[in-house]
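A single chain, nothing else alongside it, follows as structure tokens in the form predicted alone.
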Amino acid sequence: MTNSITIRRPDDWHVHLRDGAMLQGVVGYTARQFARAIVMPNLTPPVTDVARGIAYRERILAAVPADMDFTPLMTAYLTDNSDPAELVRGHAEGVFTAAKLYPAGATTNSDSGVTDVANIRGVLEAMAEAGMPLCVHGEVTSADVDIFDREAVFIDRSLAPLIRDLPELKVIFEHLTSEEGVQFVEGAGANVAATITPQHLHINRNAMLVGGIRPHAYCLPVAKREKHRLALRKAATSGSAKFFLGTDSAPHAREAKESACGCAGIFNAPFALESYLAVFEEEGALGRFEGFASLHGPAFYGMPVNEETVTLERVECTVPASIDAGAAELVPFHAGETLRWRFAG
């Protein structure tokens, strides 16, 4: 039995660090485990231009604990009116690693997002020419489409046509949640990859709905049927370089999650690697964990792997029922559960 595992230090290719007091309270959890992270731009107001990208990066770096080495990789928030020249300049100057496509109204702070992919065709063409990756929240928002079908419909209506028309555009299908999504990514060219969260590997929609409404299991895209969870576990642990780690850790204050209209998002940063590793062990794929966590993401983004290493030990680790983040009380993923692995640094 393996009692410890040492891998190249991982990166988180999708995280929400928020801003202000919440940023101060949560950034250390990500920086403790990950060397770099793709930081989402859905603030209020959103990070839409180079100046805002630089300012947000400076706020993040100022909030990182002094004993931690962490690099935030910034993203630009796409709107119907995004300026292609501004985005390409931000990418060339090292401010923006990628741009983020939020369909308007799809998730938290996405109301300023894109109403129709056709509206940003010029932006996407410029990004493709510049080699700037596109991160995608892959859901339609039409009221006539069932929430559990919105990822599959987005593939058919928007993503498949986009990749057909712009095969040189590098696309990351973020927080994949469906069997259809897995099949699409597997069948797409080398320019398409996907991130997978820990929660979508652990829970299906029963976690939200059985025994009462459980708001701390609610995120967007929502967890789906068991067949989708199993397809995601198979993909993540397959060794395919098309799939890599992206937590989509998204903190909200406890009272906001437990309100009459609970916010979407799961705060998984404090025990992210322990959560992922539990899945790889259950699937008999410990030998493939480093690829998923540390190698596939840098390869797709065209970045070097991290030279440092981290170690996880087979020691039981109890997740607290809540975490005081200073700005708010947060309920972490796996709250009250005991995980089989512990991050040793």
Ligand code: DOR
Given for the second form:
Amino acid sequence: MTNSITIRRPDDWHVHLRDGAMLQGVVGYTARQFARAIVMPNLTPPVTDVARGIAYRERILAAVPADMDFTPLMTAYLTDNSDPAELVRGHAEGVFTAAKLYPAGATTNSDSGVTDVANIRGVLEAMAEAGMPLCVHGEVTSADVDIFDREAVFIDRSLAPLIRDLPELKVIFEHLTSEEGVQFVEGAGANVAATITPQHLHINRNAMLVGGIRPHAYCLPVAKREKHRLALRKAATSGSAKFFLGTDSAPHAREAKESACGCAGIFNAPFALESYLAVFEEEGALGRFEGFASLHGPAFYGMPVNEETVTLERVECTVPASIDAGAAELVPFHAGETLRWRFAG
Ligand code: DOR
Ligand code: ZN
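Shown: the form predicted alone; wanted: the form predicted together with the ligand:
Zooming out: every chain and molecule, the one shown earlier first.
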């Protein structure tokens, strides 16, 4: 039996680090495990221009504990009014690694998002030309589309046409949650990849709704039927370079989750690698963990892999019921459960 696994230090290709006191409270959990992370721009106000990107990066770096080596990779929040020249300049100057497309109203702080992909056509053309990747929250927001179908419908209505029209654009289909999504990414060209979260590999929608409504299992896109979870597990552990790690760790204070209108988001940063590794072990794919966690992401983004390594040991670790993040009490993913692996540094 394998009792220890050492891999190149991974990166988190999708994370919410927030701002202010929450940033202070959570950034260490990501910086402890990951060398770099693609940081989501859905702050209030959102990170829409180069000056805000630089200022936010500085606030993140100031909050990283002194004994940790961590590089935040910034993203620009796209709106109907985004200026192509500003985004491309941010990319050329090394401020923005990518830009993020939130369909308006799809999720937390997406009110200023894009109301119609047609409105940002010029931006996407400029990004394709500059080699700047697009991160996509792939859900339609139309009231007539059932929430469990919103990813599949987004593929047909928005993503497939976009990729057909701009075959040069690098697109990351973020936090994939459906079998349709997996099939779409597998069938698309080398310019299309996807991130997968730990929660969508572990839970289906029953975890949220059976035996009572469980707000800490609620995130967007919402967890779906079991067949979708199985398709995601197969994709993540397949060895395909199109799929890589992106936690979508999204902290919200306990009271904001345990509410009549609870916020979407699962805080999985504290035990992210342990959580993913459990899946790879259950799928008999420990040998493919490093590709998913540490190699496929840099390859897609055109960045070097990390030189350092991290080790996980087969030592049981119990996830606390809650975590004191300074300003807020957070309930982590797997709260109260015992995981089989422990991050050893
Ligand atoms: O569950 C989610 N939480 N999904 C998102 O897309 C946004 C995120 C957040 O910022 O809380
Ligand atoms: Zn997210």
